[in-house]
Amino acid sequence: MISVDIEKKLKTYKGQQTLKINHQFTEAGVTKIYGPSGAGKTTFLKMIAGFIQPEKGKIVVDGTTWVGTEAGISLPPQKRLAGFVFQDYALFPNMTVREHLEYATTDQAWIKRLLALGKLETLADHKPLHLSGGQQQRLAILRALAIKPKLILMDEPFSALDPEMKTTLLKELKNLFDELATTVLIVSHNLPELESLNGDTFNIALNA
């Protein structure tokens, strides 16, 4: 179970507003997160991952406090072991597709399986510059999965994929999430595209 009770001040075009989230997210399930542009969806994922700190509150995952502002607790990102799919992919320009996955795991059988899942087997020795936007996005997803995370945070992870690839990948990911018993939080502006992923929905909105 992921228990979140946090506050974070954000600067928006309407001035300073506060992101307040008090929610328990289902373990080993999918939660689809939506809300208006600028509502703090990406900030929320980054606070869970440890890249951004809330001003106030707690984040507790499986009984372990990842963030506790009153107690001065903030577990570093590398100890949270969450997979993160960045909206801008955040790939390493000098690493090949395979090297991105080897950076996260030494399990060659798992790497082979991920490459097949992402339809990137023939591009394993290519660097991001030589990949299309959709291929880069698929690599970003595979890299996040490489550590077999118990928690994966995905920020608009399918925006660059064509409908056929999106349908195929979502089916494969659903099976993989079930196999790994992964808790999945997905930010999306297009909830209908995630219809095949059974799960909860959660709306994020700012408070003035």
The other form holds:
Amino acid sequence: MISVDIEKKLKTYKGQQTLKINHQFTEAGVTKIYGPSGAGKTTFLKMIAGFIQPEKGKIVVDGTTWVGTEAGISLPPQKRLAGFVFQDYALFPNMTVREHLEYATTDQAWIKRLLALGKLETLADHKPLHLSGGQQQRLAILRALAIKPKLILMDEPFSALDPEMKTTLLKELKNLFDELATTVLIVSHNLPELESLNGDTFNIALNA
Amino acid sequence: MDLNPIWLTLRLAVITSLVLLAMGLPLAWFLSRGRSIFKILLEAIITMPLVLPPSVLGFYLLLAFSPQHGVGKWLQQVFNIQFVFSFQGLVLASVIYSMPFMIGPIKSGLQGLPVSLSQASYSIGKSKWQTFVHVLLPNIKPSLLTAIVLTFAHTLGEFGVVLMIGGNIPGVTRVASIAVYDSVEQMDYATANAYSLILFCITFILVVSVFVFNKYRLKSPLE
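Same protein, different form: I have the form predicted alone, so give me the form predicted in complex with its partner chain.
Next comes the full complex, and the chain you just saw is listed first.
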């Protein structure tokens, strides 16, 4: 169970607004997060991952407090180990596809399986600069999965994939999530694309 | 011709570049993250030698490390180190004088990397140090090269600050730029020309190499 009750001030074009989230997310399940642009969906994921601190509130994951502003608790991202798929992919320009995965894990069998999942086996020795947008996005997903995370946070993870690739990848990801018993939070502005993925939906909107 | 001033200059430039690389990496990383009044002041102090007359810097270093009083006296008595009119004094002065050339390019390089690169590395469990070594540093190689070469070349070209704190002691503090000045004073233009030509060539090769190695950036290394 991931219990979130946080407040964070956001600067928007309408001036300062407060992002308030109070929700329990299902463990080992998928939650699809949607909401208008600029509502704080990315900020929300980054607060869970530990990249941004909320001003007020608590995040409790599996009974462990990750954030507790009153008690001054904030677990560093390295201890939260939440797989994160960035909207801008955040791939390392100096590393090949295989090196990205080897940087995250030493489990060669797992790396082989991930490369097959992302259909990147033949591109394993290429750097991000020489990958297409869709290939880069798949690598970003694989890197996040490489640590076998208990929680994975995905920010618009399928936006650059063609429909066919999206359907196959989603099917295989679903099996993988079940196998790892991973809790999945996916931000998407296009909910129908996630139709094949069973799960809850959660709307993020700003309060003025 | 006495080649000692050339060797001394090269030795000074190598040592200064190494010391500044070791100091500059953590300092540039610290300065590249966030803004605070302390960081602004620190960066201003580091940048000062770019615009301050070298003789001013040399004058204050001379005062600060004079063995007659203050810090200089204490260093002399406790550690038997003398920074005035000595080679270690030249290294100290050069480190301060060339610091902006090392810090500037590295800091801009680090700031040019998206913050999500570090975040991605943290999220897979890597420490700040691992992230710095495996993710940040390899992706700022052109900036790093620019910083090292500019620092080296700038140290070769020092004159005022070196003269103030080091003087003109053959084999100890008499670097090439001072040997040029000294030769001219003695109307020995042939020697002055020899030293000048060597300095000119070394510096020219260094600057050209930066442009060549950084050709993919299509920008001047000073930008």
